[in-house]
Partner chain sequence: MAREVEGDTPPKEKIRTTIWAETPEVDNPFAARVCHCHGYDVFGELITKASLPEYLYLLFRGERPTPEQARAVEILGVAFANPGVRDLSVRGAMNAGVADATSAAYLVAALSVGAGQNGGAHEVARCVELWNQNGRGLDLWRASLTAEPAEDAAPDIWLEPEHPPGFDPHGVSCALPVLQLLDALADTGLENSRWLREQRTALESFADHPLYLPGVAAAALADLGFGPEQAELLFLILRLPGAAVHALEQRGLGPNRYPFFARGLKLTDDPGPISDDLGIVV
Amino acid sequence: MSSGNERLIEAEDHYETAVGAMFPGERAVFRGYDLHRQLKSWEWLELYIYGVTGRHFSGDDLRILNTLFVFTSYPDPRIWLNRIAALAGTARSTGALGLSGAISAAEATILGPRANLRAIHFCQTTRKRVDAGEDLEEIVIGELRQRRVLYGFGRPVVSGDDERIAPTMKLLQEYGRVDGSHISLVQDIQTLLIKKRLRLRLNFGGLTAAICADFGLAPRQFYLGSLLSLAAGMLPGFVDTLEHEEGTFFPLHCNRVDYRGQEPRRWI
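Taking the form predicted on its own, give the structure of this chain alone.
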């Protein structure tokens, strides 16, 4: 086994990769394909998912994934992620900073791609435990007792049904994908929660986690694949605030700030 220094020396000016390379003035290779010749007819999402997973999704699978991106593209500037992009616009910052800031803020614990990562992990782990003979109710109640949260279920905004669930289930029925093992699992959990009179309901992140688990995606692949799923709803708010007077996006009067710090002090 080589030492740390030896490994660094071996890697200097030498990096082995299978994801691709650029040959200036000649060609570009994307995971073994000539980007400009062999992949010219691919959809952008098709390429994006292939880059993340190394798997080629096309046909019905790609259409389902594309619709999942569409269904979560809310342009409402009041939504906390979109608000960041809108604030960048009202401050006359750049689109790149607004978009990157909004996407970065999606690394929350209970919302966004990071929550999706935990949702698919819970979904896949629970599926294996149930298949091994464990009782679903005991798993769910144990998860709630231990973590006080069930990733993929519940929504901070409203306590009722997620408005994206019904059209997504209809989509799955149209493509004959409604009976997947992980999709069936989250539906069973939903039924259990209703039976136990718990107010948690399946949310869009939980359903998309189940769909992608049935597609065979690993948790990290699902996380990386969902990073840009909210982006289409972010930039409209940025563009809109550029059409308004600078600084007029939800200004807040100083008197409304509940300040609990130091009392006013004399500096001189």
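Throughout, rigid core stands for the largest set of C-alpha atoms superposing within 1.5 Å between the two forms. Everything numeric in this text was worked out from a predicted model, so none of it was measured. Numbering follows the first chain given and starts at 1. Compared with the form predicted in complex with its partner chain:
- In the core-superposed comparison between the two forms, residue 260 has its Cα shifted by at least 2 Å.
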Contents of the next structure:
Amino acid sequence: MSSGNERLIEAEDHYETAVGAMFPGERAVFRGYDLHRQLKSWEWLELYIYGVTGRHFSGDDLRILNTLFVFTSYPDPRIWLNRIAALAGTARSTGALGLSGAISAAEATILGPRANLRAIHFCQTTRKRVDAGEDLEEIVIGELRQRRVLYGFGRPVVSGDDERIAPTMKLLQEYGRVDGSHISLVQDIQTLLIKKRLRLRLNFGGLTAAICADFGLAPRQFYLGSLLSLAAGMLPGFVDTLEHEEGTFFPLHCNRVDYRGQEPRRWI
Amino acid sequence: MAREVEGDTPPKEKIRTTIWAETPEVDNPFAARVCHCHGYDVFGELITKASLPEYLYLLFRGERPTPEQARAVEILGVAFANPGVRDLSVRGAMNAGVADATSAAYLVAALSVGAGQNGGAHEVARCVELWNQNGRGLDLWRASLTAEPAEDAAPDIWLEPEHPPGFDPHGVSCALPVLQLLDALADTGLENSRWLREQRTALESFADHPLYLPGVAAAALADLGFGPEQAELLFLILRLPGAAVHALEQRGLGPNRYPFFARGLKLTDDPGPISDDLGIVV
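With the form predicted on its own in hand, show me what the form predicted in complex with its partner chain looks like.
Up next: the whole complex, starting with the chain shown before.
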């Protein structure tokens, strides 16, 4: 066998890292900085994104990222992820369990960070292909033919415009960032979809992917950075269900089950 | 008193299922009087007639298992009920245990870690995909296990596997429990397990690593008709009892008796002590 256990032997009680460590009673280090002395004026989101990406966003960039987090924090307890937290509340579970259950489901394929990962990859590869001379319409139609989806466009359950797009575009205008090459690309795709009479529209994940691609984030940095972007909308539903009587968050009676399986049979 | 809950317009949304049906109690539509699972009366019949392995198989596959299939599920259940105190998923659970977190947090930790592709459930899923793709064709397995990883794969939350699924990336030779489990499963008559026992050394040479337990589980689960996601989920479920009891044990012992790797971490980017606003050097 090729590698064997040498790497395990080397790694036993030996782990090297640059991300940080605590020195109990003295100090804590966060990616090369003294947390309590050098980073005390940082905002929490600034630290979070620095921790994930190793890149320091500040000023207008940080303000834009912060607003993206704000714009997608919907406390509607019916939204699938939030509903996990709300169900945890009506079941009288705990806050951490409700939140962790909801966040663990954020890596869904139809929305959230996993969809975002695919959206930024599509955005970046399409930008490169267009820059190399390929025709945008052919790329988009080809993608739709091959995958039947266009990552960053369309939404589950609802159709039409994503209500977050207009305020986000306004935000970009305010900061003079509307001309980024990836932002321009997704707008060109949107125009193309309208021209082709296709019902898909740019969604918030697609636009944030374009913004973060213009920031130069790699797909995995964007995905990990967006993992908590839905979090602020999760716990309000949990808190609210605690203020209602237990078990009263959308209870279902037996006839709300549409059974389409085997007829009754005996286990003999 | 029963309340009138039907008849409103528009029609009420319902949960569609082919697995579970309930008949309500006459006095309360929110309480089930009879529960059927894939057509079988759970409390009227299954609780006294079906074994847990039989019921697990029924839940996932929709049909009652043969005695041999039920025996194979039972063997898997015993084999994986405790992955052992050094297993990564159990270690995850024990961290929640020493911190005296909620019981559910032990299992959340075990699931989060044990979901992975290095000895975890997603590795089992990928391995079942290989069984579905290759069957018992040695040449197909050779091609799969010696294939170069795709360079232009689209990024996903799951990284590309760093070793052939089902084979121990840090193994030296095939460990005794692997051989014992493979024997036990092969002896139930599972064709994949029997073939794997015969071809193990050939497959190990293709993979350049020894077979290990997730690979044995995947072969059996594929043979039992479990798809990749079904196998992934059953593997997650089966390994929880060990995580639970080891976490409970460490909860009792507390963090001071549990490794912290106090001298194991080497920080490579350390600004060192810095004077603060008060001029104090720490």
